[in-house]
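In the form predicted on its own, a lone chain appears below as structure tokens.
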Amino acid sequence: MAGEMRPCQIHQPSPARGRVLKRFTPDVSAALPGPDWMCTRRAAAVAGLGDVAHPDVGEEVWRYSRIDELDLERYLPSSQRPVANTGVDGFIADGAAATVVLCDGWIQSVYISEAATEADVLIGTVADLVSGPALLGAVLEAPVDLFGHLNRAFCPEPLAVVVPDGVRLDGPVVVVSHVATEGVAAFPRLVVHCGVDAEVAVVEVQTSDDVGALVAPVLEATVGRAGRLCHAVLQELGQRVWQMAHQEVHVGQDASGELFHAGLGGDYARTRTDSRLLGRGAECRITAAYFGDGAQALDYRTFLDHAAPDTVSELLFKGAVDDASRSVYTGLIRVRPEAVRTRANQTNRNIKLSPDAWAESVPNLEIETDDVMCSHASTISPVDADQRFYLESRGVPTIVAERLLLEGFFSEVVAAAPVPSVGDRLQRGLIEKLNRHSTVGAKGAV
């Protein structure tokens, strides 16, 4: 990573016609470092914020959310590199090809293995790359919502992972994204390019201190012909953090994109995933596990666009909600007229562990051609009473029986983790949640 770049020159936009964000100003954006082309893009984004519609629960894409509770004026974008936080919980996978640590959206450290360096894998700030202007925004020409616009205007150092054609990395690229500052609005951005016949696994670990903060990460990923990208997120944010994440993934001919998500933390944590299958034979698999307790809200929106023949998608989301927590899953699979012989399956399973918990599941299909095989399914229910009774009838205490069934419920997702250490860490997180649930249940049974 190169040294600090000069601050951008201040660009004063014309008066905004829309709602004014008092703390998200041109001065804050202009204080961020970068080359001229990046400064120009940030300035254009911040100048247009007044014309960007703010999310509303009346919109279908924000239905069931808690967006009406968010007060953006509580947060301030980070305009200076934070002091390195030695308390960052580094996730080190065995044989990692690279490890990057971000704090409040700023790159703190980059380690690249000798094997990855010899293979000409590029990992670092987009600003340092000759191809930076073409990479940034290559798959996301226009942000999908206000938080995408804010990311474009206030992301200090977009991180790039570029794997050349034909290169297959044995170990994962690990990106630890930490939030450390009270009241900060952090905007990390990750740009991944997996070349033709290339293969890479990228693991994002999202953590925070016990702070009240807003984080709006963006992922842009492209998978070239016959390439293979595995991308996993371990979301372990603190209980006072709001997250508004967006993932945009484009998959080429005969290529595959495997996405994995583990949602355990946050006050309100939302992830929107847009995946486009653009070439014949492209495949996408999205697997997720989430477990809410307390007053948490975990919100997932998926948009799968089959835009070529012989494409395949498999979506499996499994979640549990306890106490007064909430979960939302809404998904749309769209099959375009040219996408004949598509195979697409969408499944969402939810378990309610408390009468005060709430889950919403809305899978959708939009099919514009024939000769396809598509399905969707969703369930929301308590722990299966017959299965629990079967265990109880053989002497297993009720609390233990319920815990065993919950572990079995999530085992399919844990086993699907693309990197073993990701599955291990998800398993530990689920056990911590189950321990709390079992302890409360045991007290209630006394």
Second form
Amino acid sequence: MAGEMRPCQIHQPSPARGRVLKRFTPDVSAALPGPDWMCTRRAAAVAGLGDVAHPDVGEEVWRYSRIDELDLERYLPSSQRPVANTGVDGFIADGAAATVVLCDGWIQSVYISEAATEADVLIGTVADLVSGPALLGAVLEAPVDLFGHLNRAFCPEPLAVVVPDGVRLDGPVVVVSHVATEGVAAFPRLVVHCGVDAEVAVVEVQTSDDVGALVAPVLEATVGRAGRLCHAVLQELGQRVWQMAHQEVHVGQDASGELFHAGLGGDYARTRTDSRLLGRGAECRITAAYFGDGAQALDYRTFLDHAAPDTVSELLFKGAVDDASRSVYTGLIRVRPEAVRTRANQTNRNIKLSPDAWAESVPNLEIETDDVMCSHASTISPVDADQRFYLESRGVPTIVAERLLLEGFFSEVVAAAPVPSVGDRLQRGLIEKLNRHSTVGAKGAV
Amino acid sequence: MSVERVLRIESLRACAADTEILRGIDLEVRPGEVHAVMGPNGSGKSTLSHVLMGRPGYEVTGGSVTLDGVDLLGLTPWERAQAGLFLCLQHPIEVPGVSLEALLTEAARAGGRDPDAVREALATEAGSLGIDERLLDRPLNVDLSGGEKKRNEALQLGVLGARYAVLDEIDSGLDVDALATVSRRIQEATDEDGLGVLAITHFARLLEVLEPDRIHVLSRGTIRVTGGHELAEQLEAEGYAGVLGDAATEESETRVGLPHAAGFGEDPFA
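Any chance you could show the form predicted together with its partner chain after that form predicted on its own?
Shown next: the complete complex, the earlier chain at its head.
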């Protein structure tokens, strides 16, 4: 794994490692708002950029990716608050404890319900928080890759969601992260802290206008002792957007981190998730559905680090690839010597809907202790011929049979959505894609 | 001009994995009739049922099949079902994530029938077959016992309102009570709705409850003997070897490499 990069604060010039980025300059970074401490950190990150290795498909963590197609010079970091009228989808925001809209990484609006305000839940820019310096980067000492560095250098307004100890929020905190500007490189950052015995669900809706853009969001999340954090992503980016996302989640003693992902949009959309189970009895569940069509590439990397005894992880990634789309799932479960009695399951199932589609699945285990129960499974296959025949034999046309089978295939992921409206929205997105598949299939059959 | 109501199989020949399994089958099933096709392992019974429904993996090399005048072999499996054919599978397939209601609703929609009527039809059929309504919301056949799966097949037969049903070893995996219930439902459909039945079975016990009009003994891909109930008694007494002579001992050659031939019960006649 390529997780061990040096922090940007250490200056050891080695020009061979990085390439000079002409548009990601100190001037652009310096124009971004924030208190001194934040500007200083950004400046250090920009100064360190020259030392950062650019991703290469030769590295395991970038293998099978389309990183060699990315030309960073086509994008310009967002240096001023965009003028855009980004709406909030009522379907998701109904009953929300808070709703925040980000545009190109800038905080555009913040709504906090009375209940959340009364419970002293802090939602807003990290810049305004007394605890800001400690909060930002607390779980992410060093960025995992170039895009993490760029986020550190060019994130205009990191958003904090801090749920105090013992507080349980009923409705979700909804964060709409929108990309609106043609040619922009956007760097949204979300910092979530779920306190001791606290409970919160955060729903991130990632959308865009029909623009060519790069977005590299970072999520940093901590779950305190016996806390319960759900974090769901609905990735519905436009067809010309490249996404390079990183999520870092630290789960404390007896706490649980539940991550959910619906990957539908983007041209190339990648999410790397690092989850560390740091306290005894910590649990992490990651459930994801993705559906690629056209020439999309959806790319998922998970690193599950069991660093304490009696920890549990459960990963389920289910995907479909149609047309000439591609998907990648690579996952590593690491069980450290102290993590005795770990239970870890990692499952990735893929359905190939077209001969030109392509799916890659590489689950790995790295176990450094005995007394663990770990499993991994991965499959890549077309729609099951026997199942399809069975449905057809009841009078259901082939394309409808395939649609039923795919809905069935994804149903356990839909059911696992932490917020019902997220499951509904995923279901709706899947059905749109399935209808497109059916239409194309029907045309092809004529 | 009225169309003659009959499921007519003429000189049907078919291969699986380049081996000829069906070597000229002739059969006619009319509305309300029950025909039993019996035969030893490897005689081609299951192949016949799969070829009639158009399961992938079989190649028809000759002959014809018409359903009330419609050329079945020119249709896809789902079109055959919409034309009025139902195949009750020996091993109903488990389909995680797909409910019975979703399946039958789509089938109704594709056939131009009222999809909203499916739920009620399901409840009625479930009642007459003694199926717990809670089972209806389970994914298709998942975690069902052998008996429950067969009741479930009979349930679908009833809701879809097929005109001809091919029952492939419907008695396998059924306990006596379930067999009686399923058979009673099928008898009812033949008597009241004029369902034509082709019951494919290894065992004579099905014939005791289903009371076929005609019994056909299949061997080496052709129908060798046809008769009435007396044939069932002869089979019971003498086994396939007695009825077919030495032909029954030559079946093993055709048993190799059949895609769907696995899973027969023990042969009591061996």
